[in-house]
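Given next, in C-alpha cells, is a single chain: the form predicted on its own.
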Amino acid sequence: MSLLIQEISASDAPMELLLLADPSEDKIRASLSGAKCFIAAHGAVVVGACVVQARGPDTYELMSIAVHPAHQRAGYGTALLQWVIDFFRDRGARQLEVGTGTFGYQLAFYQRQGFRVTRIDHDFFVAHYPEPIVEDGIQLVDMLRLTLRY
C-alpha cells in the first residue's frame, strides 16, 4: 500500500469525505476552525481525511476521520489513524480523545489502536442534531467517548 499522509490547510479540507463521518456540514465547518487537518492519498486520489482539535496543552480530540467507501477495508483508515496518533505523540501530546455513536466496527477500529472507553455522553445525538442519525437501522442516541493515553 502506497499511501501519502500529510497535513493540509483546514480551508482545503475535503468536505465530501468529512461528511461521511458527520452528516452536519455546520458541525464540520465549526470543527475546522483552529484544527489540524490531514489527508491520505493513494497516488493522485485522496482516499481519507481527518480533523483534530486541540483540547488543552497536551490533549487533542479526533473530530472526524473518514475513508471514501470505495477504499474502505483496505487499511487506509488504520494507516491514517496510526499516523495521526504518532504525529501528536511526537509533539508531546499526553492523550488523544474521540467520540463515536456507533458501537460496532468503529468501536473496534479505535480499540485496536489502543483507545479505551472513558465515558458515555447520554442523548448526545438527540440533543445536538436536528435530524435523527441512523446507522445500520439504529438511531444514534448516545456518544461513546474513548481516550488513548500516551
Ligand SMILES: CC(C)(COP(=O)(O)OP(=O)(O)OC[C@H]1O[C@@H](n2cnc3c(N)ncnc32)[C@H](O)[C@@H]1OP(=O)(O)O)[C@@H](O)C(=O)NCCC(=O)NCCS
Contents of the next structure:
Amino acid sequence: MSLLIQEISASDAPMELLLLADPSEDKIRASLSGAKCFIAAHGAVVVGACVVQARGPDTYELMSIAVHPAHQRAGYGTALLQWVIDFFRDRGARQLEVGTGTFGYQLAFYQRQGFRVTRIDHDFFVAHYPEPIVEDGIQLVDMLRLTLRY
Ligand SMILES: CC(C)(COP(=O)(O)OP(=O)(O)OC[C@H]1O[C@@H](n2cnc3c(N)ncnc32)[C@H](O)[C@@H]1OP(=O)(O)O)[C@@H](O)C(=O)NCCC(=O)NCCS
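Given the form predicted on its own above, produce the structure of the same protein in the form predicted together with the named molecule.
Whole complex next, starting from this chain.
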C-alpha cells in the first residue's frame, strides 16, 4: 500500500505525532498558527506529520516533522520530507530552513536531502524550554540551523 501525503488544516494537526518532535505543546500550538500542515497516511493510518511556516516571500521554515514510532525507519519520514521540499519548490521557494539538535540521526536525515548547517543558536534549548531535553543520554543545549537552498 502506498503512502498518501496531503495538506490538511493546521487546526486538524495530529498533536500526538508532533509531540514526538517537540516536547512543548504550547510551542507546537504557537507554531501551527498560520502554518501549513501535511500528513502522510498509510491506508487509514496517519503515520507522519509535518508543519511549515512562511518566513518571507520565498523562505520557509520546517517547524516539525515526525513519524509514529511504530512506523519509523520505513522510509516514510524521507518520503514526507522530499514531498514537502518539492511542494515549496513548486511554489517558488528559494530556501527551506529547519532547527535541530547538534547531534543525533536527525542531522543526517536532513543533510541527506541537501540541508547544510548555516548557524548555531547557542543555548537555545536551555533558554526556551523549562525542563532539560535529553536524547541519547545527552542534554540538548545548542540548536543547529540548517538551510536547504533550492
Ligand atoms: C526524524 C523522523 C521524522 C524520520 O522519520 P523515519 O520515517 O524514521 O525516516 P526514514 O525511515 O526515512 O529514515 C531515514 C534515515 O534516518 C535515520 N533514522 C531514522 N530514524 C532513526 C532512528 N530512530 N535511529 C537512528 N537513525 C534513524 C536512518 O539513517 C534512516 O535511514 P536507514 O533506516 O536507511 O538507516 C522520525 O525518526 C521521527 O519522528 N523522530 C522523532 C521526531 C524527531 O526527532 N523529529 C525531527 C525533529 S528535528
